[in-house]
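Have a look below at one chain only, the form predicted on its own, in structure tokens format.
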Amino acid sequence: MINFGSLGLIALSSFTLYAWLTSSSLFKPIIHKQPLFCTPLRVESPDHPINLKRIVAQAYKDKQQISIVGAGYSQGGQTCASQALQINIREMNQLINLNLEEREVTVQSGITWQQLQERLSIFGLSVSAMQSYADFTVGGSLGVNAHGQDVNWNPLSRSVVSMRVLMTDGRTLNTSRSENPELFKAVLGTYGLVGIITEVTLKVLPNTILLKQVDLISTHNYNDYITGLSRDKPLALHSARLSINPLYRFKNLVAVNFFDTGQLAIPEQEDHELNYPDTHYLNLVKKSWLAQTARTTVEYFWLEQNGEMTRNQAMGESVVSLKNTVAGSKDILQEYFIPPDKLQLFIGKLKEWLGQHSYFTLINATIRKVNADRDSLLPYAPEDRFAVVLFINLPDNETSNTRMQNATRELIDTVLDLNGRYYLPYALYASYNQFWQAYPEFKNVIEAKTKWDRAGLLTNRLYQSYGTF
């Protein structure tokens, strides 16, 4: 067993990454760091749990509301509330303990996935599941119960062994599936509304060599295709990108698979730099009909290549790869969780929806496999689902945003009719009734919040928008 609590093995802090990204004139985030309508009273950045506890104790005494922010990429104010104290956890980023025998790692919640990957790879290990980009914090990912591309360990909650949670009344409680299990479920995927995660113990995996295989298939055959992927060799990671060709939209897709060879990577040969793919073509797609038409062809024959890489490398991409360079526009994400037997129907409905709205441009549409969430009080996938992620570019003005909200509500109605759900970390476009139809379990979150956050200090724009009966 190796203890790093006193060593402070810190690489690039997520705060430094955040400062660089937001100051760079070349980078415009795919999502606003904080909505213009959300102005925190002030921001505190504790670097130790004792300092965090002191800040919360003062807020409790002052009856001051609190919101929690990790990497700060949520789109709709899920990490912020006007006139609330915002606590930034990114400086609490220590690796505390690594248990090689049990393959478990304990970290502070402000550590980024990139920082964790760097430290694990030294010992031939990799994270089990994470968001698709490495510069998010572990605590933030748990707050949204992210799923990523791993087909076995998603949602992220599957890899969580235990957590330490600071309550607003000053108590720090250990939580797991056997210790304070109600709190365990109430904290995962509930956007910092019940307690503040300070430490997490995660299951980790060997950092093996993965074999990348890229296939071009008919969308109509996708369900059968993915069902048969693991029959001959173990599938580790998977995603599929639908063709956005306006002439043959969604007719085919590029499937990107990573199969586990079982061969361990050599730590000395691992490249720890974040992956920054060239983004020129991605931004060209936003402006050029011809680029949209050729997108799938370019990806399959040139951009995506079969090959080998380590698990950490395959999961190590950065949001910088999505930087927007188109003036006067912004990029947004949306995500929908569809029952497997309704996927093809949804894709057809999605195609119709896009044909009805021409003021925005679909840049990317990705399908991922998501396992049923049995841990969170607020599951986006109560049963196995396919996640369809939309990457959209639209004019950066109020008129366009209003039109996008109205169009999104149309699509949410379609998803609800198919017994699906939409994901909550993005813009708060859904109506009050749509939110409660999609997430009736939110009443359980409110009950848990009443029990564990008795002073009602934890808040954010999501809760303020939908958290009343």
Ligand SMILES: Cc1cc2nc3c(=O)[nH]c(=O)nc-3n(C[C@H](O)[C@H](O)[C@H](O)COP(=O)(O)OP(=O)(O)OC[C@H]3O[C@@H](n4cnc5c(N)ncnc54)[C@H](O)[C@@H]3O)c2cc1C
Given for the second form:
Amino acid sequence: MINFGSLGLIALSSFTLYAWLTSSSLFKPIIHKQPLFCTPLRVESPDHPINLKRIVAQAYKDKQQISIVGAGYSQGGQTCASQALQINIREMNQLINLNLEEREVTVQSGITWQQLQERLSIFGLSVSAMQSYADFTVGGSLGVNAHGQDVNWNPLSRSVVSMRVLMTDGRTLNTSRSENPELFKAVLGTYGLVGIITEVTLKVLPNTILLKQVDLISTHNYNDYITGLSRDKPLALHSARLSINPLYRFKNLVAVNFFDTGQLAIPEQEDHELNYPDTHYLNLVKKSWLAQTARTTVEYFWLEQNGEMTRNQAMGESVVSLKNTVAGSKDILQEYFIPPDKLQLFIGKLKEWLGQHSYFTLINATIRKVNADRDSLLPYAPEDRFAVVLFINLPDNETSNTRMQNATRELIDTVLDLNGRYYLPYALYASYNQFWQAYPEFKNVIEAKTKWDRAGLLTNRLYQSYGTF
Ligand SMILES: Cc1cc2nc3c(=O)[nH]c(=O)nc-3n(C[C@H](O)[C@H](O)[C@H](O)COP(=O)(O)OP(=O)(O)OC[C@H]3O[C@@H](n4cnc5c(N)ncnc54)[C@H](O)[C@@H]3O)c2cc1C
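Could I see the form predicted together with the ligand next, after the form predicted on its own?
Let us now look at the entire complex, which starts with that chain.
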């Protein structure tokens, strides 16, 4: 049964508090990107592949180590290493070709999803797969083989037709499932450790009108619910937010679905602005127990509304909507990939885990559907999985970071026992043994690195932490 009887009252009192707080000047934006964990030697920002090639050639000559950064939203130093040259790829952000017949777009890897959506929408097209937010670069997303709300095209590699990759020895190679297929696998989702993706050709989709449908359901019915979802109508996007109400934690969830109507959006009517949902309520949840109890009620009855929007609009939210305004605290993300038949068990364990650790606050726990990754050498979902994303607020100091690391290791052990994996773009909390237990395929990445990056120039904190035997 769904428990939202008493939540209504609580929601009302929370609204009053919310209205007062949001009208006050207490909310001042602080940060939304994580600080770097290393000091690069210097940063180079080439705006053309020729300049990039020149920089890499010089580094090769000098035996200078290199890290690559896109939009820089990974949270554990996956884009940098102390004393390494950091190559910022964001200036290489051109759309190179749009093949309307094949519905394929070729872009430079520093383009962001938002920049790409803007250009595609003019032609009535949309991105197939990307993260839940549009601020990331295509290259950085390929570097982690991202996934998002799209249920058919994730992980992102599914939509990749081909890539051009600059090797550290100066060669630029084309790669696809038929041309240099080993390199294709070795570059996708391997955190910039094998080669630098300069261009990519992606499959795109028509920018159709999607019908948004929001459901409040009991969590223990979720597996059946999602199996039945696309029986009658084509499901395009899906995510489900577990109730974080401390009184009935995880009992219910709000499922947000977008069904494809097949009707094309009119390009001129497209709004190119990113969506910036109100950050105030999210920040209130970090501080107020009342707001936590009312969260699901507020979300279902107020924040999420049924309706129609284009695919680009539904996929056009900005991470700015997550901006932390609570002084002295930071937000972190974690994500776990769980076999479908273990999801309910994991949710129970997650609840126990939260009960044992009270110094941080769970702000969001979202479930998404992730398809088996057949492309990357380093798959986080070797088979179909449910991804459970945790958005956590904790005091921004060393003590709480250490406590978070210890707590995370406990949770990773639980996930590994369930034959699941954790996601790598976040804080490097996992122990060395946990990393290797989760990702035994990393030895194949090291082999590929030996072949394609012979001089061993490409590096980052992830590699430095776990990449040695
Ligand atoms: C608020 C927030 C929400 C998120 N939501 C999602 C989500 O919904 N789904 C998801 O999958 N992930 C999600 N993430 C994780 C995020 O997707 C990854 O960190 C992603 O890589 C960010 O893109 P970026 O451009 O910032 O990449 P960066 O952090 O800059 O780079 C990521 C990795 O790719 C490598 N790289 C960058 N460019 C290239 C290139 N041209 N060639 C080769 N390697 C390259 C980098 O070296 C690095 O190892 C989220 C992160 C945050 C902070």
